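One chain comes next, on its own, written out as structure tokens in the form predicted on its own.
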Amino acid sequence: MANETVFFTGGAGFIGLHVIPMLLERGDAVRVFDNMTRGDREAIAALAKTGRVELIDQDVRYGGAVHAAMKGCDRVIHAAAVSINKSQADPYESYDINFIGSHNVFAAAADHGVKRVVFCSSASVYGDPKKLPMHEDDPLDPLTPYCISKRASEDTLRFYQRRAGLSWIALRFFNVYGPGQKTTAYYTSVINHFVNRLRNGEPPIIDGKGEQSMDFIHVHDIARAIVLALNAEQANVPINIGTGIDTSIAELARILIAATGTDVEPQFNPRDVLVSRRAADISRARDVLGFEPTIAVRDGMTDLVNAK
């Protein structure tokens, strides 16, 4: 199962830099395809010294470049995307990268006959859930260009499955956090905002009553799920990747207060929230991937605070 070449779009980003060492450990070579808008060039250069990681500094919006670069690759991880907040500010760019870019990757994968495409999708395809935990067969109601393009990309995978026998797994990530995270997503900016205020001896400010919740999943576990999906026997399904536990923003604040050792109480700021609660049903991840989350939120957040 190892000693293959993995084509990895967006591989120089936050998640990619946690996945690539796992791929190298099992003997794979990695061809990173990234326009380096948010990529870490220094980290990729260090990985390239292994002789098994190469960077192609290009953009998924250019189908010809994707097709040419994928030649000779065995498996594909597609993670390149514009963030959810940026997608609302610029829907045109979001659809261009997140949907047209995805189509370019999937079409090339079908043409080249790759063994598996692992697509980094999102729990945001569900919209505001009607029940918890959220299951893969629940209705989808994406609310932003980012979410809409993730859903449309999953549909496009099914098209190439029917048309060319493409084998795929779409991983619906819940709220990813961990070392190296960016602050572009709402929930990661919340973590950083809380930590920065606590470091200054200031109380965290919570939107609403703090009852809204997230299913925080550590990037190490996300990376494990991606690697498991590359070789899973069953395919052609979306799979939730979370912990199955919803952590309220108020509880997150308490965890971070304890981790920083600060003697403050959170302050509350009335505000409407887009999604009230989130928690993943991860039974399919267990069945198809043999996946279990390994890092509890309290432990992961504490490590994140100590690492900053």
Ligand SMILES: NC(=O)c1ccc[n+]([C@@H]2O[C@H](COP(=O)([O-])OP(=O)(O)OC[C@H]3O[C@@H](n4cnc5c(N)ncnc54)[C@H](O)[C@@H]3O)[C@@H](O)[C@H]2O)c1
Contents of the next structure:
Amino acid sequence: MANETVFFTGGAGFIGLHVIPMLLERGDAVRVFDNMTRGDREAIAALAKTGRVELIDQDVRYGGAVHAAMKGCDRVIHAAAVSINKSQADPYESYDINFIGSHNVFAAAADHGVKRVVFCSSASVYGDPKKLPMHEDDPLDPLTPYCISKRASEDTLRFYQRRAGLSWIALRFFNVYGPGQKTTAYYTSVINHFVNRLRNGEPPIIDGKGEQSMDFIHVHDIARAIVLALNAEQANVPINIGTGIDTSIAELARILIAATGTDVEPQFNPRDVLVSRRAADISRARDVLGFEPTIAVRDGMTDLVNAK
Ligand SMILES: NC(=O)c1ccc[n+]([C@@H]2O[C@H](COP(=O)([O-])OP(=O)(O)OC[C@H]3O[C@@H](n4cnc5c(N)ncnc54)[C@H](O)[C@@H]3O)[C@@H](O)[C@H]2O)c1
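Can I have the other form now, the form predicted together with the named molecule, not the form predicted on its own?
Shown next: the complete complex, the earlier chain at its head.
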């Protein structure tokens, strides 16, 4: 049992709501710091009934508010961010929230002497990978303000490590999916698109041969990784969190056809597509966190489709 207080920015979002019950389970109290632009107020209100979850309805862009709210907390999870597609539409907002916001959180954590910061980073810091699987020491090539901010935030953690002895872990999530995800989520919009067509009895339409791939990781496993990172003995490293398996779009279509029990074949739309592929090297997650993914893509997708 941990019996500590965890300061959790963005804790009312998709991933946060899968993490909080795990923290309560091990005896922690949770102070959620979230401006509720995408947070689920009802879910937080239900969790608050335990008497061990409180919501500070505030914005990470206000450094003073972050600093004041973090007082008395033992560990920090920093998940507040605006998404990758929004970052293309509004780079100013993206840098404000995703970079300046991160700095506010890390500076306050260093000042309060918290025991560990776990930062929700992203596999998008790698850009288009030159080889698979993708390893943490591969060159980074972030392409959008969101990805650039994630990388700069990781660098800022190193700065506070050198300056104030801050202990941190940056988790580079691959393609997260699972219950509670908003249908607008960037990487997973393809899942919704296929499922919606299948529900109408229409085949999924795939551009090219469907060779593009992603490393889909279930949100339950992401949440487990975050909790493990809060207390891992080794720290101050970025760690990939994926399954290590790349699932092609054609394969995803077949999984969803089987899950929905629809009698159709995917339709291929012949055209040249840039084939990008993703798969995480998760040996560091195994070594440092003792992490092992527990939900296979086929099972996770089938549950998701049947729960909808
Ligand atoms: N979901 C994914 O596929 C994925 C992949 C890689 C990395 N990540 C990272 O994981 C983290 C959590 O992602 P998620 O999917 O739960 O996103 P989400 O949008 O569901 O949750 C983010 C939360 O942050 C809050 N927030 C946004 N701006 C804020 C601000 N200025 N101040 C305070 N709170 C603010 C939102 O209200 C929301 O509750 C993010 O940092 C994201 O970049 C997610």
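Numbering follows the first chain given and starts at 1. Remember, it's a predicted structure, so these values are computed and weren't measured experimentally. We call the rigid core whatever largest set of C-alpha positions still superposes within 1.5 Å between the two forms.
- Relative to the superposed core, residue 74 undergoes a Cα shift smaller than 2 Å between these two forms.
- Residue 96 is not among the residues whose C-alpha shifts by 2 Å or more between these two forms once the rigid core is aligned; its shift stays under 2 Å.
- Relative to the superposed rigid core, residue 207 undergoes a CA displacement of at least 2 Å between these two forms.
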